[in-house]
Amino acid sequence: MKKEARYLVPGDYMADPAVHVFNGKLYIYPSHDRESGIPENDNGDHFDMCDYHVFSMEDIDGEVTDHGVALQVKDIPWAGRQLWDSDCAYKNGKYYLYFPLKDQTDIFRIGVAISDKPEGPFIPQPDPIRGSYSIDPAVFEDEDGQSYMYFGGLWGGQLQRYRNNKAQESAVLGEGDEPALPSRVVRLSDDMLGFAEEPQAITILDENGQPLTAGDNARRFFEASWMHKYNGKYYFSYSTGDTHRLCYAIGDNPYGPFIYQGVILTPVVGWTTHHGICEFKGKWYLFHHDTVPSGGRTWLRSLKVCELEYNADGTIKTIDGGGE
């Protein structure tokens, strides 16, 4: 289905949006692309983002307010480089910004910063979350008030370096009929500053009840985890990475297993695809990005939004991303 999408921040390059409604407004937490001069490579070194801005909207067709810099690499005590995709959660009067950042040994960890306001500025904790690794933290609050973090990304996201939450001497991606490397889910502690348990692997099953394989590039997980709930079901969505789709699977609880359903968004112009899904004023929306405004430069992405619609059976209508 071809749906018209709106560019939200035409004067700057923003990508990887996380979206939430706080205090009746919709808040967007994107990564902030910039021209770094670093050549493209599979480690993602050309995505050399150094700060975050937070945006808000009172209406989906209305003005987009830029609240300015919310957090910078230089303000984080354990920082090395590269602030990639972030997310924000609220609890007990505080807002918690979760961010992936390479430490001073060039290993991605996930940190947390705190603010009294959804737009920040956010004050980082002195150390990353104990036991954290890889990228793309997305936080989902269930109806019982419990919060869960979903995270992980291959290639530059370093997930292939880990097995059972332990770093390995050699990175292994898997291939063919080997199991696909999974996203992770972990329940957050009551104070929102740490993990309340060991992260668990997310299983995505095909139509025959079999786990997706590493060779199933059109459907298997690569990065960009997101969770939302619709009509009592849990929708786990993600990017397939090198096949450039946003896909989704449905389960009965936050941990899964999840049964693969289909494609939310076909490929956009630009290599990466990363998203957030949110209900706002009675309608559902998909926030994502492409590289049309930058002339296809994959490291200079632009933030977009379009309406997301469901079929009567709860499946999501596929949206045409306008790419290949």
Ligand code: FUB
Contents of the next structure:
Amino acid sequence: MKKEARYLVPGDYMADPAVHVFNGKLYIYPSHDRESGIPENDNGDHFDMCDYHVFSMEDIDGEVTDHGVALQVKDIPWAGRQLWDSDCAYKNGKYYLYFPLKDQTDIFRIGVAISDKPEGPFIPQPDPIRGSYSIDPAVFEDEDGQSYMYFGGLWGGQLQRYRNNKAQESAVLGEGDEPALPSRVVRLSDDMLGFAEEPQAITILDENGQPLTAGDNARRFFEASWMHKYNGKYYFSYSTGDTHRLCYAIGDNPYGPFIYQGVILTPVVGWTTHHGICEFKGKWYLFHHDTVPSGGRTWLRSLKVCELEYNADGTIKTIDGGGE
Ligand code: FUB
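Next up, the form predicted in complex with ligand FUB, please; the one we just looked at was the form predicted alone.
Expanding to the full complex; the earlier chain stays at the top.
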């Protein structure tokens, strides 16, 4: 494939790609952006998505098949609004689509829907996952068959409203040398429909073994968690949100701690940056999005893919996102 990133779905706006290989094909689970007319604000109300489509590819340079609507807000019994970044996992013959959605009180919860096929359609469970909160679920299956969900997002993602998995009276983002608000990780139950334990905070350490601070805006977690494994190491990657980078940190197990390594993708054109990483037919790829095709409209994003390369020491070669 060419070194430049390739736009994947030129005819529609899609963002936040989660990617997995199922049955030898690569499947993409993006958010489906649309023009809702809702003004842009820090709560992300302008990201007013109401359905998901699933895409597949037989080859990285080949055709991208749109499998049509996989799940819609109107079919989810507990729905309020805003279907944000989803992910899909497979277990025992079923596919599980995990999605964040505001409930009828405007609180983000994480739901799950089930299908016999990776492309859906997915049938939602009647209620959100018990104990779930915030956004951006990413599900990673380890080699021992255990599945873990990574989740959380600041600002409109509401993570700042929670401490020790409990909602607080007032939201606190922290600043300066205070600890950065962490992404969460939780092992999923064997039936894939719930949490098997209390979600745990992810610690990202700097080069001196100190946790990243809230004021370390260029490196601390904001949203868009992703986990992949390379040469036996666990790579936790994420967006820094208002500083617009995709960064990563490496650990020895799914819970961390993870040691900060650097930038995977420099800022793209557009406010958000979000990704999925996966190996397909012997090469590694970074799926992401930008707003170049929509002329920079934050809420109308387009999917892209490019190759992701490692250095001999396991670090990732930084990719130019083409933004500022
Ligand atoms: O697509 C809506 C939100 O924008 C996602 O959940 C965030 O990660 C950001 O990409």
